[in-house]
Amino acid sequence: MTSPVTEPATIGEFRAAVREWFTHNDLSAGPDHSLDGQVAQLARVRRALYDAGWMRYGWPAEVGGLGGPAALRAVLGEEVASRDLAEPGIYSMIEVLAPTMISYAPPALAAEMVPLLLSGAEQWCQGFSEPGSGSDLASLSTRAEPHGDDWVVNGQKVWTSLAQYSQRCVLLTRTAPGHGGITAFFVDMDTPGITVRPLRTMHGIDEFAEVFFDDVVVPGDRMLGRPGDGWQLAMDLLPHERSTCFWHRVAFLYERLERLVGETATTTATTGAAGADDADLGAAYLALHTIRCRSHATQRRLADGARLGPETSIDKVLLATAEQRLFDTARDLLPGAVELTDPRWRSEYLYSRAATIYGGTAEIQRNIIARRLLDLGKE
């Protein structure tokens, strides 16, 4: 495989120098699209993109990385969703839990561990909801109580992604009442008292699992942070999952809206019926280039070291909306495919419905818009 240039000197060139080496690097997908088929396309991307040095940008020299601007990571994870190289949402958990232990793991931990993520050698996944506090993180009862140097953990999470598949946790656990009482970890999956049951889902793929730990023993100096910093840990998750995530989220919808007007198209020389079908797609365009725009300005912020806040909710409103009307279209435009013929458009189509609900609800996230940017008061 081709080495990547040096010192990429404009987000530009970078961009042209992945897209040229992508010429030279078939990582296509292959038929199996199970979740075992996904995460294994997802760990050989990750290590093909590592070894060449490209997943390696806009990552801090402390943990293998090649610095520059974060801007690096999102241009690369957009050319593999506009590739269709892997699936978006687990190939951007990266952008939320390498940053956290960056910034919360001690130094050794987080040069030791992210390299295995970045690599593809590991998989990790984020403990934090659990049965009746979803939303509502702040009131989450998983405890951790302290034994000697070691902390013992015990409580259920749910609603974790991949947790079948990984070999780490970022987990929250309360150790003391309210905000200031939510400690984090950086959990071995393999230690014993810890059980994962995968939960089927609607659309078929056992993406989420529940996660028991029953006197689980955690080493002390496996805390990230100290001692309740775990909700300033979580909030800081915020502009990772509000940016690069979503910048990767996007592409990947825009391939799935190219896709669309080409399988439209033989559709509309059928039925003659260009002008209804053209008013749907242009809504449907309409909706993914307004939640661009609002992301890549999301981005700009956050390279200019603003810190992100309740605005991002306006991001994930308008990133749930333009998805559901992408998959409604499609369901409208390709009679038939998404409930008899067609298993991924059927597949995407339900996973679409979870948009309003997963990394905060909608109704939450208009709560927040109301009460504190457009200052409305709690009723």
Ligand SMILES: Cc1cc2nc3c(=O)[nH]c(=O)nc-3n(C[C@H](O)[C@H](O)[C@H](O)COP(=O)(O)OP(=O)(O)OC[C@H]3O[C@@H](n4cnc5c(N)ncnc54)[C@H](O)[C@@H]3O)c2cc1C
The other form holds:
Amino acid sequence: MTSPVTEPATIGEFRAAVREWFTHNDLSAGPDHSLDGQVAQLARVRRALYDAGWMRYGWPAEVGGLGGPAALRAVLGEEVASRDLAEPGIYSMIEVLAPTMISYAPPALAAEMVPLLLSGAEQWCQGFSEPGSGSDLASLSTRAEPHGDDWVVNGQKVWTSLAQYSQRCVLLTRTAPGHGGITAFFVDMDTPGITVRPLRTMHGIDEFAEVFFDDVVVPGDRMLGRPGDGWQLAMDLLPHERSTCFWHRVAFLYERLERLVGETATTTATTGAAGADDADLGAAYLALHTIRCRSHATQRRLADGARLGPETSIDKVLLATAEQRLFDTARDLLPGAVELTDPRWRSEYLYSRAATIYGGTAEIQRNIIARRLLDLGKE
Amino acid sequence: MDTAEHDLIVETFRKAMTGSSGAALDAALDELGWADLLAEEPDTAIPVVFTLLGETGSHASVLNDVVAQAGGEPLGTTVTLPFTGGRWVRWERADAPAAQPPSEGAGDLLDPTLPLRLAEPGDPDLHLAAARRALGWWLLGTGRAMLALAREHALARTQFGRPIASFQAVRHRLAETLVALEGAEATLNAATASPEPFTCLLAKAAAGRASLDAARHCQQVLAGIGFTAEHDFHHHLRRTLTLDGLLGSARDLTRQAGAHIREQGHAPRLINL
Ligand SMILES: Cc1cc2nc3c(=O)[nH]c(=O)nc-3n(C[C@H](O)[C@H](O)[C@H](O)COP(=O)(O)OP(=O)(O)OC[C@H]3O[C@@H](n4cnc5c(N)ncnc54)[C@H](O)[C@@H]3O)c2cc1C
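Let's see the other form, the form predicted in complex with this ligand, since the form predicted alone is already up.
In what comes next, the whole complex appears, and the chain from above leads the way.
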């Protein structure tokens, strides 16, 4: 196994070294685009990048990392997405799960567990949403009750991405009323009393599941933070989700735009209408360029030690809008591909419809912008 | 330049623009050392001065200077500039006819306060990147001015016994406006950091689009009062539409960007970590 020969000193050097490494290490995905295939490919990519050291940059030494700024993770994810090596949504889950462990888990637990995630040995999931608590996350009702040194969990989660593949779950529970009564646990998914029932999704890749908790015993030392820290933990995820994760997704969308350009070139060559679609292509590109510029600025601020807050709702709206515009454009410019002939465009087009739902809906983002950024007072 | 110096410049220029417009503002800017600032600190001069023109609603003929400087010409000249639709205009260094005693032709233009005049075709090889970026900042400032007016109105105006700012439909329009303006600002900052022509073209397109969106949403929130000539809103609307057309509209530039990526078969990542 090759490992980085010299320590890359700058982001530019890191990028160059990663690119060089990829020229000798082909991790291209096979023909299996099913979810099983995607998850296996993700584990393979993580394993190889971990063994080569790349996956460890940007993470602290305490959890098996090699240090350096978080931007290194953004760059690595961009290189992965640009080569279409892993589905960016599931590749990026690490960006919210690992920082949560680093901030909230007992240090020994984080040191033991995070390398399992980074190296592709395990998948983890995030159990936040419930049947009765989507946008209104703070109303969640899955109960955790103390029992000696343990806690006993009862309730149900829903839309839990990758639950059916996961060894662990970052779980939000209710231990007391109100925002201050939410408590997080790091739960082993093979604990007796947990039942996972995959849900069918409309894009045919059944990435999420319902998870039932029936008298599930969780040791007290698996609590993340202290009782009542769960809401803060959920809020602290946002800066991670909205920096490195977004950069990965934007990189993926650029790759898809180029694919679209390539495919429209072939269509227009036969119909002779070159240029007719330039306004649409340009608008899709401009939307991507805009979120890329915005995300760049956000990561700069994070690197300079700024605390990210409600202003990242702007990044979220720009990204979701750009993603849907891109896939709408693909459908317009490749007539019939989504409906009739191209299962990949079909699946990705359908998945893009979720961009304004997951991670806080488009409406919730606008509520936050109105209240917190424009200071318009209460609704 | 440190923050204190920067703030001082902003305040000084803001004051000048609040007190005057047109030829008088040209003179005031001269006195404040606009030419030196543009030569020595263009990355401060252009964002500060042009954003303030938008925010204050005043105008000056400084776009000529940005074009002249990019082409290595002396400042103080007047350049014939392309406008959308294959037209050309000159931005005169005098007050608009409408701002003077009524004369023939006054009110011919959508924004009658600007000293713009239709002209014979000019130089097709002008270096427009810096000027597009400058107009982008101006459009951003204009968009911010409209958002400020609409926000103020939303908080002050009561209907059904509560401020209209409490209605979600109103809130979401204003949120949408802020998203568009912030996105445009990110592209303008990117074009300042790496001022290649294509990055500047995209920034002008983003700013034009954002200001047009701001005009649409803010007009709706201001409703009847925003339709009167007594309220300031319509000045900013006229300015937005006119500046959008100058040096290529959002629509023209977006189409050019599309043609570019189609011809290259590649979507350039212009900004990198
Ligand atoms: C692909 C995908 C993956 C997901 N992965 C996960 C995961 O891994 N873990 C997890 O915990 N969750 C996950 N989710 C769940 C996701 O976070 C929720 O779907 C989301 O928070 C919205 O909740 P909801 O679906 O219950 O919609 P609701 O909250 O019921 O909203 C329904 C509609 O009402 C609107 N609405 C609600 N409240 C307001 C309001 N105050 N003002 C204006 N409009 C409002 C919403 O915007 C929406 O349009 C995933 C969802 C999807 C689609």
